[in-house]
Structure formats: structure tokens, C-alpha cells
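Okay, so here's just one chain, in C-alpha cells, the form predicted on its own.
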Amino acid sequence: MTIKIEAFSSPGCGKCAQAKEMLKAIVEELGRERISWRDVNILEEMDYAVELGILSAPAIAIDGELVFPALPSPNRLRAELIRRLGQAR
């Protein structure tokens, strides 16, 4: 079973680019076969972002739930993904 991550960002956002790079590195570390993720442009999918409760970018949703409304530390994101991967077994 895999978990689904959505990284909400807006074009030209420096913190958003940082979030995506951090997420890519952690996904590689934990295994791409266990985590699927996509980049969501909040300007193109505003209705979906609002539905999840996203007020600003970057934000990270896991399995359709807003988990990080702001950029988390790499350790905090890694710990949450490891916890969820353990539950998915």
C-alpha cells in the first residue's frame, strides 16, 4: 500500500520550491514505490485547495488530508511519513 502526498504551491514561490526539493529527497530516501506524490498549483486548482482548508502555500496534504498548512522541518515531515507508512502495512 502507498500513501499519497500532494504538495500545494504557487508559481514563483521560493518556499514552495524548497518544500518540493525537501519532499523529493525524503520520498527518495523512504522509497518511491511506497509514496506517490504530485505538485498541485493552487492557482490552477484553487477550489480543491480551499476544500482542503489551504490558506497559503506551501502546504502538504497526505491521503487527502491537510497535514502541514505551512512548510514543516525535514525531520517533522520524515517522521510523519514514516509513521503513516508503518500504519499502511
Second form
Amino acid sequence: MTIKIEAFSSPGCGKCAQAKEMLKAIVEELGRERISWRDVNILEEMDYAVELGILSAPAIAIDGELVFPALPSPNRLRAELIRRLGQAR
Amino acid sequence: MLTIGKVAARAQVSADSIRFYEREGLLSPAQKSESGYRLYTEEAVRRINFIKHAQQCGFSLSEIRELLELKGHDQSCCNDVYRVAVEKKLQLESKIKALKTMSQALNQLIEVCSHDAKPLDECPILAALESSIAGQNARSGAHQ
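Having looked at the form predicted on its own, could you now put up the form predicted together with its partner chain?
Now the complete complex, all chains and molecules, led by this one.
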């Protein structure tokens, strides 16, 4: 089973890009075969973002559920992913 | 310099609105006359127009204050305003979704009504609202 991460942000957000790179490194660390990452342009997928309850960007959804309404620290994301990977076993 | 009445006329708002904007920290007079009257420059008219347009776009007064602060801050850039605009659009789209759900709930209630001229105590719409069916429909509609 693959965990699906969706990172919602608006184009041109320099700070978001920097923070996302740090979070993507965690995905690499835990294994790309177990976790997928998708960058979502919030302006192109506004309906989907609203459906998930996203009210500000950047935000992260995991497996179609809004988990982080703001970008988490790398440690928080790592802990959340490890917890989910543990449940999936 | 312009008096409050002249600013109000040029910006097409009431003098009370200008005093309200002042209380909310959105506007302040450039100076006061010796007799204590507020005096403004043309900048006040531009600022009031900005406030009016932002309100029409759905921005709250606190959000307008943030935009005005960004506007007056040398280190702000277009991205800062862009971020506020994207967030506002998300909030508006979310409200639109909630309103559509409410509208669908009303559709269901309207369908329940048989269009007959019944006494008010037999009105199916009022009965449904009283028995909280409307609330249940709205909740189930939100999950569809």
C-alpha cells in the first residue's frame, strides 16, 4: 500500500518551494516505493482543495484527507508518515 | 486639504463611514484644523476607493487592514498580496460550496411540498424544519 501525499500551494511561492523540498527529502528517506508525492497547484484544483477543507496555502493532505492545514516541520511529517506506515503493515 | 464632507462626496460614501474606517484603523486624517476638524488629502479618497473595492471582493476589514499595511510596507512584494488573494478565493469557494449544499437542502424541502393550499399547521416545509429533517438533509448533502 502506498501513502499518497498531496502538497497544495500556489505557483510563485518561493518560501513554499523551499519548505516543500525539505519535506520531500523525508519521502525519499522513508522510501518512494511506499510514499508518493504530488505537487498540487491550488489555482488549478481549487474545487478539490475546497472539497478537502483547505482554507489557506500551503497545506498537505495525506490519502485524501487534510492533515496539515499549514506546512508541518520535517519532524512532524516524518512522525505522521512513520505512524501511517506502521498502521499499513 | 479636504474636509470630511468633501472626501465623503468624492469617494461617494457617508461621513459616518469615514469615521467608522478611522475607528477601525483603516484611515486617518492628514491633520486637524485649529478648530479640531479633520482634514484629508487626495490620498484619503484613493484609500477609501481601495477599501470599497476590497469589500466588494469579499475582504473583511481586518484583511483590508493587512492589505493596506502590505501596500505601505517597503519590503512587501506582489507575492504577499497574491497569497492573501489566493486565501480569500479559497474561503469564498468554500462558502459557495456551503451555500450550494444549503440550496440543495431547500430543493428537497420544496419538492416535499405538494403545492396544495393547505393550512399552515400542515405545511410540509415547516414540519420538516421542525423535525430537523432539513438539518439531516443538509448534512447528508454535504457528504455527497
